[in-house]
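Take a look at this one chain, the form predicted alone, written out in structure tokens.
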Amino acid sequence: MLGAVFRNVRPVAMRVCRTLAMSAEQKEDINSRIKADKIVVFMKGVPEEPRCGFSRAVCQIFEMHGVEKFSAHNVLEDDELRENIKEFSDWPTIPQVYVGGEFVGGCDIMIQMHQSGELVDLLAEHGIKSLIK
């Protein structure tokens, strides 16, 4: 009897799963945001007040390199953007960093690039001088 009752019940996780793909307009919106500046960060909060430790770490890395100008988009203010940027990049976490219109990665990758010196080279490729030699 219980088998018949539970057979058609889907787990909660399956019911809340996002199934809609982003529209062409939404893709174009993200593309235009990414191309609007040399460095673009989709983050939780804003650079002056990050709302998560990972977003704060990315901002601190840019600060150490003397990068004062970059576009930041607060995904906490726009749930649609928060989900769409993950689909756009095929990357599941926030923050997401784009340099020269190309996806670089999230916090862990930024830390690795900072520690290895690769970030200095990447910034230089896009005409941005780092304070770190």
The other form holds:
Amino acid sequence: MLGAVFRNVRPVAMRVCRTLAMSAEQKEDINSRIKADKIVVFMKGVPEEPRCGFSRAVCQIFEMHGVEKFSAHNVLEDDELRENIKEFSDWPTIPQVYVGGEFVGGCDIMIQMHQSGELVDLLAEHGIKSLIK
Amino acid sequence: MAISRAITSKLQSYFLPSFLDVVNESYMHNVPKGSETHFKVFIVSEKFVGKPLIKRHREVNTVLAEELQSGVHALSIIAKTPSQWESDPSFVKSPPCLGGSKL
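Now show the form predicted together with its partner chain, given that the preceding structure was the form predicted alone.
Now the full complex is given, and it begins with the chain already shown.
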């Protein structure tokens, strides 16, 4: 009986363990990074020289919308950040985009929001005027 | 092929998709021949109706959590509802690799 209960809660328990792997300071560090700018991107490489096609696509989308300034964090230079950001966002891949301190998604979501026009609205909500109408 | 098959069968049984394509895109990246590290999933399911993109992606990520923790390095997801798929049956191509996965 108890065994069955434990089997059922196992995925949750695993997630709790993974969350505990990140210290409070590390969590706070990411919290302050995502709040430091309206747009914050965790990516491979830097906007001037992305090291992954998906990260580059995200930068290109912002470029198309005329967003010149955003904060970018290169996870290839910080292994701890590379793992912690996945845990923090509960998102398994890089790049990761935050707008107004809220997690938006990765490359696929950015491309689809760009295509559907939702990205223009999201930027406008945060006082950023897109070049694309 | 093992991981590719596991991804397909897990998505099949959870989402009961009306269309599913799992593409191993590892050959496009800086990994040994025959690797199963980079995947693209194109999935059309009734289960996505009324759910925002982020929720659909999180669901796919959850179903494939085991694979993502054990070697699958990139997972690109296109998740549509049957009516979205009907109005736009396009398949977005993944961007080229820039070598970062080797670092």
